[in-house]
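Single chain ahead, written as structure tokens, the form predicted on its own.
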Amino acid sequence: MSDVVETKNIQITSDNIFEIINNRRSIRKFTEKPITDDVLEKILGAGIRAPFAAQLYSIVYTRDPEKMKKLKIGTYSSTQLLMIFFVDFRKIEMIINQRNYNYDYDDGMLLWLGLQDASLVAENLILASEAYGLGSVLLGTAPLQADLIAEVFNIPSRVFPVVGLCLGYPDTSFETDVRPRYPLKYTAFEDSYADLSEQEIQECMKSMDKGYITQGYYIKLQAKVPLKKGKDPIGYDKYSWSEHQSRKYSQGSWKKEPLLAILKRHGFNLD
């Protein structure tokens, strides 16, 4: 027999989690159904219920069309709220001086226990989200906006973005399908790393790229990364998840300013 959690709204099994999980797609496209603060309300307690190493994060929401226009992060237009989940040491160093310490550790280390943190809790609160029938799509860019993210929400220092996150519920006339992943043999591994060899890679490739291509990925959101140099030689048809993640990851910065600066000014010690 599954196990049951209920809720007001909905009812959640062991069976179906799996289904929740697996059916899991970015959705781009909202209908202009509000979510409400009682949903608002279960996912974000859904969300904190995530392991921590020291609860190192903050959530801040808005569903202001204005603040998420003024936010150069992705955000799709018909986006109903959207989420900023930042790694937070200010909490943590009050609670340390309410305690009469000082802080003194390694801001590398407790940056890295900060993005387990935050990530942990948006995969939660994704995943409640799913369930109440909302979708979702994480906006991987925050951090180079760190700055603008601090004006618009008053952000302090030693508070930094992780990653963004678009809600809705589905607007059912914009197909999205499930992406592919790469094989399980090769992404998990028993008691040892397996370096894949050339052609393991070429078949962890060919399963995202012929997935991608299949669903016509990159024609329906018409999204290339132009090369800086020289003539496209790819057509739509032909342009694939691996191009696209080299071409993302070998003509240099997105931006000109590296992260590890934005974050020193943002109060950390990363010397």
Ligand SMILES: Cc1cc2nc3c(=O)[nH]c(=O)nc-3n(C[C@H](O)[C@H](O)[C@H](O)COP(=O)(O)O)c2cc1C
Second form
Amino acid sequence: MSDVVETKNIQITSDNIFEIINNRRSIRKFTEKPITDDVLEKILGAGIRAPFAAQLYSIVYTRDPEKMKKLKIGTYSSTQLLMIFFVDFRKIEMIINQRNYNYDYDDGMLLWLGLQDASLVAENLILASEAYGLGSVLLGTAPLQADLIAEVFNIPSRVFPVVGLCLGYPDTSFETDVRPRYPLKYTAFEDSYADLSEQEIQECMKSMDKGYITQGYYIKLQAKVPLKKGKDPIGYDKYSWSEHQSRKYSQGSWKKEPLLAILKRHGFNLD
Ligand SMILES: Cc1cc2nc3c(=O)[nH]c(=O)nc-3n(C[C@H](O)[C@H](O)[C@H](O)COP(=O)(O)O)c2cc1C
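Alt. form predicted in complex with this ligand, vs. the form predicted on its own above:
The next block holds the full complex; its first chain is the one shown before.
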């Protein structure tokens, strides 16, 4: 651990990028310690230093628990500050108009670039917030609540939520672990994609499942995905990461309305 460094009022807990990256884990319980404007400005500033395709993003944040609740995106109750990262076509279109051009591009591709831009900003900001001793967890269902988010935060057409981020100082009484990943050799391939064999896939599953079960991840979160049909044969002692993923993505969409329809309602031309 590197020394604690004081810069003005901000306490940096680590300035070693590898230490920050390798120890980061999602935090879902926070203390009541507020995030000062000073720290907020620093982490936002670091966020927007991410590489960008066309700065196709905006961030809206709130410290208001009532607003957080209204969004229905699974915000953890002790969250001190909630951020939503948006794909933002509006600003670039205004710039184009200022220069007396008219927008004419594939909305699908621009959306893709916007997702890339917004995701990079989010990760930069997450790592910067870790450096200041903050913890965070992303909320991936934000796009499904685009209507509510638009209402609460006055979001115009052609601006669309990518992901939410709960932030706060970690409550250390709630233990968290560094979560496993697939073995690197099954993730990064030189020169040619390696289509994994059944056995290699099983190795991937094993590396994840063993870690999540040993760490009691789902027991602590009480986060089993219920089966839509039949009795659940698996107790929490055997409920694994691969079982969780399988249940999540094999029983129909979370919301009846497909994401594409929601995107179209928010002004994106994706036909
Ligand atoms: C795009 C994205 C969406 C996520 N959505 C949620 C979510 O809605 N709720 C939640 O508790 N965690 C969410 N997570 C956190 C993941 O569960 C977590 O990153 C993963 O289990 C790995 O654990 P780690 O972040 O501690 O390494 C999300 C993560 C990502 C990258």
